[in-house]
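Given as structure tokens, the chain that follows is alone and in the form predicted on its own.
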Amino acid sequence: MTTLTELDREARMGAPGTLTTDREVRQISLADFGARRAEITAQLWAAATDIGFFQVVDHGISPTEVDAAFAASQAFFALPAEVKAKYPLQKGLNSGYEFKSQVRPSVGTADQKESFQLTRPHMAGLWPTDDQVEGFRETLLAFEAHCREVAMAVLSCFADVLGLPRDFFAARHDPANPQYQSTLRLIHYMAFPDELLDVPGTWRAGAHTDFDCLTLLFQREGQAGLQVLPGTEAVAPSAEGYAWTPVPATDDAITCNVGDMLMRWSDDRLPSNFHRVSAPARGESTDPRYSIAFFAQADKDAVIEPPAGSHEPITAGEFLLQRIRANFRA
């Protein structure tokens, strides 16, 4: 498959594109993982190399756990602005609270959202108190740990295909390592203002790729808007523009996608594709939208060195810092 350079990818995504397709975002069951490992691996690899996005079910994270994480998220975002501002984003550390500060190079405008990021080694002074949100810290730390387990299971399958040791990625996403930089992000897309409807270049989240190895995204039933642009469509758009594929929003499935780190680590065999959260069209719901993302980002001291040598080695810490600097306002 033809590969765009990063600058080409960013520049070409400035064209908004309104077409959508009915391409399938495959749903894969992780039930009986040990017994079905070969089958699951084949399904994950096929989906990841096709569109870069897939959904997993029977993943072991209970609906109760997911509901509790969303309840904690909504309670935090309901706090007064001056309270949330006490826990500001620590740039370069991926921890803390931000409000409309993430600007995608593809569109040049701020995402219409606020978020709170949890990165284990960098949370000193960033936890709201129990008086503000009861059980926030305990709920989210437990949820983050369970997300990591699912992510490492999926990445172990990719390791098998890439000819790497099965625990290769788990060893490089070690929560006991002070260099750990995987992140849980709570996201609140505010109710969309009427005056921004039909305004060109306005998105809930502009087109972007993720920086990590693998993203797990939890969505709520009926809160649609996530769209992916598969690589073939990005390289060769039709005369009508870019064709985006909607990603279903359900309570039970975790949406997964390959990130830039894994694309580099796999010698570009696994594509990290553009995706966005579209603004509602006139007549569609403008209600708030909530999601939770877990970004499996290799530890800062891990060296991303593709087996076939297609890219120069770089530490995951430097790689992530470069990407963050390009995507947040100073």
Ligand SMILES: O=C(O)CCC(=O)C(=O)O
The other form holds:
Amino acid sequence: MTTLTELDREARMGAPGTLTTDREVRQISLADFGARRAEITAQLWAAATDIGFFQVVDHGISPTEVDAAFAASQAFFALPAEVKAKYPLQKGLNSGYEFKSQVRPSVGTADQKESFQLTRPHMAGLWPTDDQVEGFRETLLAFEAHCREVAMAVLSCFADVLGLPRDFFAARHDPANPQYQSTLRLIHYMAFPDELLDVPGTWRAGAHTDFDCLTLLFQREGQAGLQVLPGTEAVAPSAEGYAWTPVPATDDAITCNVGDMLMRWSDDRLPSNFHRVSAPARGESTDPRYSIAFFAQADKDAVIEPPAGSHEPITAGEFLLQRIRANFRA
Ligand SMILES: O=C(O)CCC(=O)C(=O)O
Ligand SMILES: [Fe+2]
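Output block for the form predicted in complex with the ligand, input the form predicted on its own:
Following is the full complex, with the preceding chain placed first.
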């Protein structure tokens, strides 16, 4: 098996660097999508190829739905540890619950978080009961479906620019396919303990790129910490290291970023940017942070074959497995 260049790149990104607010994380409205498609496509492409991260608003997922998903998430994480442990992370399948088990190759320390992942074909035995969290399964399956719709709309715009059929990505992220491997991840960064403040190498999430085609990230107003490294900065670090840009946390916007699969698939035209979630500095809020990520990961049997041949073809199943193996403790 060859080592992915994606893994190689990641190993060099762990240093704290500096923060900058020189870069703007653009907000793009998806309102009236059908009629404004060309304009939206131009805005998405420009943002994705410039800073890399962008936010979409007027995306059609109602505040009520987003609140319900976060309420289900909070209720789950509030369960006793021994209950959560009944739904353990399934190795290599992105489903189930884990506690501080993700170690990013960039930093070598465990993310200070717990998470629950939903990947449709791999949920047998992993749903908490209605006694534990009322309506958990229904709420999250509906939310996952709606996230996929928004992700496919954004990917259809990228397909237009890449000269691919408009439904190219939707056909390869097919919930009816047993090989479906898109994932909804509920994340809880616990209230930050005093003894970890100022400990070097401690992150809520260490620097990484995502493995997927497109990530949708839901944040809560004021629960800050997400920082992105735009591609051009990653190429030319200053003397202090890389300059990271904070991504605002609001209730209404969905933060989007391209992942490694789509970078490959686009012959590297669409960059997959490094990002991380910083630990609070002394004096900053140590309150918990909740986020929800939808990872649009092409079905296992989809072949990632870039049109210009810049990378060898690889199935999305093999690609993802290599990345997961490098990230989770055995
Ligand atoms: O929680 C966040 O804000 C980011 C999480 C993230 O980047 C990830 O899980 O890949
Ligand atoms: Fe990420």
